[in-house]
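To begin, one chain is listed below as structure tokens, in the form predicted alone.
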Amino acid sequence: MMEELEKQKREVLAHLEAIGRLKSPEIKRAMLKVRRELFVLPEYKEEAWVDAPLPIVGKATISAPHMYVIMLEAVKLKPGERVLEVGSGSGYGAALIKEIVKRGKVITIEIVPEVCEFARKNLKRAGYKTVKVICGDGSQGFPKEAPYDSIIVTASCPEIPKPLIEQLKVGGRLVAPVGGISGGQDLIYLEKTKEGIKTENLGPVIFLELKGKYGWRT
């Protein structure tokens, strides 16, 4: 099975390179190294490298490989940076981030206890013991470890939560899906500069809703 998964992984990454999605050698290296099959439910292990979202615990999902590429390409992480991921999901995204920032700090926060524990166990099993997993309301960020060089939000919000913008360093970058619960979402890139906030719409996406004080009240 390992050989087949490796083949599927390389095929997906080659396709993403061919269509211009995957450009960064650092992101490619991270995706080649992190074993995605360790972050899915056992019954989906053979489908780990299908380029589509898969269900995990707590009605959550692990996003499709191409979505991680899009978000990581947008924020342009660098070694040594401090990164907050809002919405831990399976833990796969945090593992990719850790591979890119190397000795930098990675904090991932998840509001659903069952999902939080799933991410924590997966990261530990995959060898990412220095990733800090927090069970809590990520819509409020995590002030204790702020400020951040980058924040990646993996659930759709009505608007980018103000606490997350406040917890960014000047020069910091953030990416988040913004829009309705059932559709009409756009992936928004935000950069905090000395002059103010700059944003860019990276195109339509579909994510589950962000829960918490600054998320959707469901």
Given for the second form:
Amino acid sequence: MMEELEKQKREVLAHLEAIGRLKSPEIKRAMLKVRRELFVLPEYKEEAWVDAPLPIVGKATISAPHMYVIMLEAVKLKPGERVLEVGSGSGYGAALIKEIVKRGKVITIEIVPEVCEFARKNLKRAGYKTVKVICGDGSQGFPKEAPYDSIIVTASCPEIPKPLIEQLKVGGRLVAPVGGISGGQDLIYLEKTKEGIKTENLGPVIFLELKGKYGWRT
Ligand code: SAH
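What would the structure be for the form predicted in complex with ligand SAH, rather than the form predicted alone?
Below is the entire complex, every chain and molecule, led by the chain shown above.
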């Protein structure tokens, strides 16, 4: 079974390279290294490397491998950087970020306590003991550890939450799905420069909704 997963992983990554999505050697290294099967429910282990989202606990999902590749290529993380992930889910995204920033600091925040515990447990078991998992409302960011070089939002926002922009350093990069709850969103890239805020639309995506103060009131 391990060999089968390894083969599927290489196929998914080769495809993402062939279509020009996966470009950076550091991101490829991280995708090869993190054992995605440790971040899915036991009953989905064999499907861990199908390039699709999978249900985890609560109503949450672990995003598809290609989605992490797209978000990580966009924010261009460097070793030593300080990164906030909003929406820990399985913890898989945080593990990938940690592999890229290495000695840098990774903070991931999750609003659903059960999901927060799931992420914490998975990260620990996979050996990512220094990733900080916070249980709370990430739509307000996490000011205590700010400012960040990068913020990755993995739940769909009505608009990019103001506190997240405030908590970015100058030169900081953010990605977030912005748009409605049903029917998908646009993945928005935002960069905070000395001259101001620069944004770019990276195309259509589908994420679960962001809850909390700056999220959707449901
Ligand atoms: N990055 C995850 C996938 C996240 S799915 C992974 O690697 O597996 C989106 C997650 O965002 C869900 O777990 C959901 O509970 C969480 N979420 C929604 N609103 C949030 C908020 N305001 N703060 C933190 N997490 C939130």
